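This document opens with one chain alone, in structure tokens, the form predicted on its own.
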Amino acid sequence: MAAKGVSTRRGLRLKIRVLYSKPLDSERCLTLMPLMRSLLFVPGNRADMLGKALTLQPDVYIPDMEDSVPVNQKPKARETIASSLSKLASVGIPIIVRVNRIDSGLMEADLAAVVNSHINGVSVGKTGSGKDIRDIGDVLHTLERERGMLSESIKIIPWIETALGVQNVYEICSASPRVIAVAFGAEDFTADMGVERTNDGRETDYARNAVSIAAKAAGVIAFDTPYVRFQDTDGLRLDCIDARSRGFKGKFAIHPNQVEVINQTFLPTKSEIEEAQTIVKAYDEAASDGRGTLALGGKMIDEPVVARARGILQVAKTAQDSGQV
């Protein structure tokens, strides 16, 4: 059963388009799973945890060289991740390595250690402008050329974690075809703003919405900030529901126990699927009679409502076809 799942994932990686936004070009879709809901951080300096990750089933692995690694352990993390990539890749789950931010003095060496055919992309913290993306792209282009890789085969997921990043988020999302998604980081954002990080997260409302809207406008996916209270399953579920309502399509996990909740919450519920089926069926019947709107359950149903319903059904079908349920 596991081997079949790996085979299905690998095949779908090469042909299926992302469903969340306007269609992306085929090259940018090559490295993506049909759904990217759970992105699991794995501390890069911990060989044991990288090994354990082989037994887990997030939608994306995120071997981490940045926040989860102490400063004096970063060289070790670089080496440990590099030596673990072939085993991680054998599972068939996409790998996006989080490297240190562009102004850290570490990013170039991080990229040089991990850029190869085993990874699908890199994630870079505290991205502040489109120029940052282009500078990262220049480093990646040199490494791809030196290593005989296809140009732009390594994708980028920038983190928006500062006021500057929020201000420039659409520019960042649209700066390069390498950018396939964007991530919001609430902990660093609130630190940058000098405000308290509260349980209800009201201080991040504007920034989260800005990131999600800019991602949609640029045709990329938005991922929400990790939920740091990793033992609070109910709180995580509510936070995922809130993120989904804002347009985020997935969330980062800082603990393996968070993966299942994230995966479940970022799929349509049974009632949502049933309602969507009812809407589409009723609308198609009305359309065959020449009507563009109809009343259903006391609500007016028109094309935008139907488009949303069709989107729900397509996500559900993709999850079913790919075994991501």
Second form
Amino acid sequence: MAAKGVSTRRGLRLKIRVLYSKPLDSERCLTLMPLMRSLLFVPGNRADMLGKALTLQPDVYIPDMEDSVPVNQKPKARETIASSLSKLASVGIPIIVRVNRIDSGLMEADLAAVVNSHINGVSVGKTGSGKDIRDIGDVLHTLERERGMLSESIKIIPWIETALGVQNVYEICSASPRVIAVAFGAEDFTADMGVERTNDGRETDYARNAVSIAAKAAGVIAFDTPYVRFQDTDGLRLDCIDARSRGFKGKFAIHPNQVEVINQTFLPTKSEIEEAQTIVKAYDEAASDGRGTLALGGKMIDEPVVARARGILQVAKTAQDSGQV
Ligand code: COA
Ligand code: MG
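With the form predicted on its own done, generate the form predicted together with coenzyme A in the same format.
The next block holds the full complex; its first chain is the one shown before.
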């Protein structure tokens, strides 16, 4: 079954406007969704789940060869994903395959199994430096050339999930035009730090903020860590609201139940849209009267407030135009 809005999405691919704010250039996102809110992991050794994914509507599919696949199943995951790609691609939802990390000894074979025109990019765990990205880029470059693909057509979403990765996150995000987004992974990060993973997640505060701010500075999109209590929908919603407030534009899902909650929460709410409309209208009226600031409901409205309001309206409009609501 094809996902709703897929034909509209295909049409949009060539005239995508990237709205996650300015420095993202459209070439880098040419083949991706206007909004990427939910990125669904599907364990690569599970043909049944890859089949199930065809009936689901995340904004991005993430067939996984890394943490959800036991070591003795890695070859099976490669084969299973490779043979699922044409069907998955026919749904019209972008595909980013997560491969094993650069020093695993597995990455080259993982990439060789899946780099073709069905996929939009690859995601790589535990990246620690700009050099890691350039090394991955070199492998991709060779595969693209051998396979007659456009150079740099395969994008990269690196995972920041070590202390070193957090320290170098801006360098990682800026290392190549292939990098269109960056992912924060809380489970591995806390393991690397040797700290407890708590319910309120305070131990990840600094790292999450660092990733989202560096992503913005580098002009790429930030995605937040999966929420592992997959049956706790209320907890997921609160975690998404928190991530959105830090500047993340989307979140990884590990279970079909999570997709809709993530998709909703990473869009402006009805009251946010109404408030933004009121602000823009009042500001435009004041501006035509020659005033650059005004009072609205006891709050000062000036240029940055209006810029935020216009950003909210832009995201809402793009969601509407793209059929992603
Ligand atoms: N993608 C596609 N389908 C999935 C899925 C996923 N990530 N997770 C569950 N499903 C399917 C199940 O196969 C089942 O299908 P069915 O109704 O046709 O039998 C249905 O959705 C309901 O699943 P459920 O029984 O509630 O969950 P489960 O116990 O089978 O699996 C997990 C729970 C957590 C093991 C599973 O969701 C999973 O493996 N998620 C991905 C984990 C991952 O990728 N981790 C790495 C990144 S951190
Ligand atoms: Mg990880």
